[in-house]
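Taking the form predicted alone, here's one chain by itself in structure tokens.
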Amino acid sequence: MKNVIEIERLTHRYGKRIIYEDMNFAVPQGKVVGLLGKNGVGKTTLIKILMGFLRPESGVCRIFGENPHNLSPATRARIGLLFEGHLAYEFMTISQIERFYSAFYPSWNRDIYFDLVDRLKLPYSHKIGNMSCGQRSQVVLGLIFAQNPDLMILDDYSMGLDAGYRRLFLDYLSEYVKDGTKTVFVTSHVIQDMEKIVDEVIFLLRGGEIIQTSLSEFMSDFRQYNFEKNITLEKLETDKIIRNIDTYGKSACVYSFESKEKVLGHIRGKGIDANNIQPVSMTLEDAFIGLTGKY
């Protein structure tokens, strides 16, 4: 299976904050591959390095094979990206806009663009520029998938669009992988929506750590162990076994990769009585707040 995207030994940092530090992953064709994190870890700032709209201290990004700073006109047009804002050019109308876009694109779907925009209920000849930040999110992902990309990167697409449009785009997006040879790199807020439509997740974490895996793995691997908050918790920290603590009420509740047994061990391990933990079973959105933290 051929890779999309490589990243490899990338470095970045502002001023003496580290973003990343020698991180590498690849994104293979044919998948959706969500990119999640808490703000600030570097997930806008990352796709501005992959579209060669930031360098990079050191490392190698390719899209394509190609170095994101020298993509040649032919493999841009193979690209749909979406950065977080939706911006647009919002003194152009409904029609201006699509035959602007249209001429850049060898595999233009106009059809595409106004069954997206037709839902609008809204006059071609409307400016960009007057509508909401929903209706320009819907203008602007029409356009996105009217370019028919190979490879589509959606930074944020959830941005303003309510829950009626935000399922509309995901029918759209399910139609727009099914042959399997079109790529996806998404970031979003709404995790929920990312369980419905990604194969793997890539997890930015503070500092710099990075875990790729399946999201099927993910969601088998990852485990939330509860049990009552009887005893102090002060032994206890978050190390290569417990990746996350949280307490609520009289109840405590532990992350970990590892199996039942062998976290109950290592809490024993810290002079802390755990005998009636148990694992619960977590939406993607609580496994991602319990990696990365409530705040």
Given for the second form:
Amino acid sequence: MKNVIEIERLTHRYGKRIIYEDMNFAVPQGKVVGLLGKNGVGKTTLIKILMGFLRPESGVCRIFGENPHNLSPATRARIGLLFEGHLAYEFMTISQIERFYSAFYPSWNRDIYFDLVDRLKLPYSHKIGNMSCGQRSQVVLGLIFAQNPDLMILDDYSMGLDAGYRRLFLDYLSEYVKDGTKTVFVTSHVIQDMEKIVDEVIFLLRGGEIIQTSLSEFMSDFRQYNFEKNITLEKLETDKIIRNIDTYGKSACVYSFESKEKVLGHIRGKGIDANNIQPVSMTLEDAFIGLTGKY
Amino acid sequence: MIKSLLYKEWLKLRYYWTVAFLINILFLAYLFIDIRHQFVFEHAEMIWYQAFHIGNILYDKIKYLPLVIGIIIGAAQFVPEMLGNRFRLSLHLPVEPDVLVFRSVVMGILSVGGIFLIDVFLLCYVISVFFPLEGAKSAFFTSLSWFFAGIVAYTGTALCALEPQNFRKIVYLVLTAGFVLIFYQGDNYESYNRIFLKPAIISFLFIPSVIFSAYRYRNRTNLA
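Here we have the form predicted alone; I need the corresponding form predicted in complex with the partner chain.
And the full complex, kicking off with our chain again.
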């Protein structure tokens, strides 16, 4: 399977703060890949690098085999890009922005744009600058779908969308990826939506560590273990086996990619008197918090 | 695609351009009334003496008008692009980025240039109503440097708006102010006739420099 996005040995820092160091991953064609990470780990920075708006310190990025800083117009036309905050030309109206963008994209589908925009029940002469964040996002997503791109890069698509519009967006996205040729690289803070749409997840952790896996593999391999009775975990620290420790009141749990036996043995090896642990079923959001921590 | 890019620039500029155009027309109408007023209340030979012997430029009230128009059109065109970094939207369009910026600047120069051409025509007409043809010809050459200052003000505004680094913005601002001042050094009729070509040619270098600012915007290593 061809890779649409390739990142090799990517390093970037702001001053002394390392954002990524030797980061590698690829996004295969026909997949919906979710980039997940806490605020400030560099998700938007990564998208800016990928789209050639920021030059990384070192490393190689390729989109459709091209350097993001020298993307040919033909390749740009294949990429639908949603900027964080649903950026749009605020001086244009609903109809003006459609007229403007339609000239650039050969397979422009105006019906899909007006289908999404008509649900806003606004006149076409309504200025984008006078819209609410949710209304604007609907217009911007409509433009991206109308473009019918081979690759969609969506930076926090859910920002400002209410539950109904989020569901509507997911319906359109499912339709868009149905034939298996379209690729989506998406970030969002609404993790429960990601569970419905992504094939693969990339967890971006502080310091640039990444974990890339299929959603099904992650959900089956990453586990939360609850302790059967109240326990003190002061001696326990995160390591390769214990990915995270969460204590709340007198209860405690640990998160790990390892089996129950291995985790229990590891905890006992630290001199902690743990009789038994129980795996607990998790949603993607639980697992995301388990992996990255609450704070 | 070119039509679409022009359409976007027009949407940004249309109100500002129309207001700028009307202000210019009103200014020139005022100039006509002002000169006529002088001819009504003064002896014609006194006005002639003041204008062509003492060297008072009768129409220097429009001196800074092109400068203001250049800044307004430049800001109207590029500030909306930079608010919230919306310039990225333009850079993501399937068009070569340098070509895209160049077309925007050309559109802006045509917008200010259009107003300036009408100004020059009306100024020469107003002067020709009260003075011989030589007076109108002299008005053309005298005012040319002010209109060039307007073009420099426009490109300088674009340059500063697109530049991502604040320090460089200040440097460009100083450079622009310096170039603009060159065109305001003469306070006599046709002061620039012998030396006009050199600063005019150098001024045109401001146009590709806007492309350089846009290039720097695309190639930042820091978002600050």
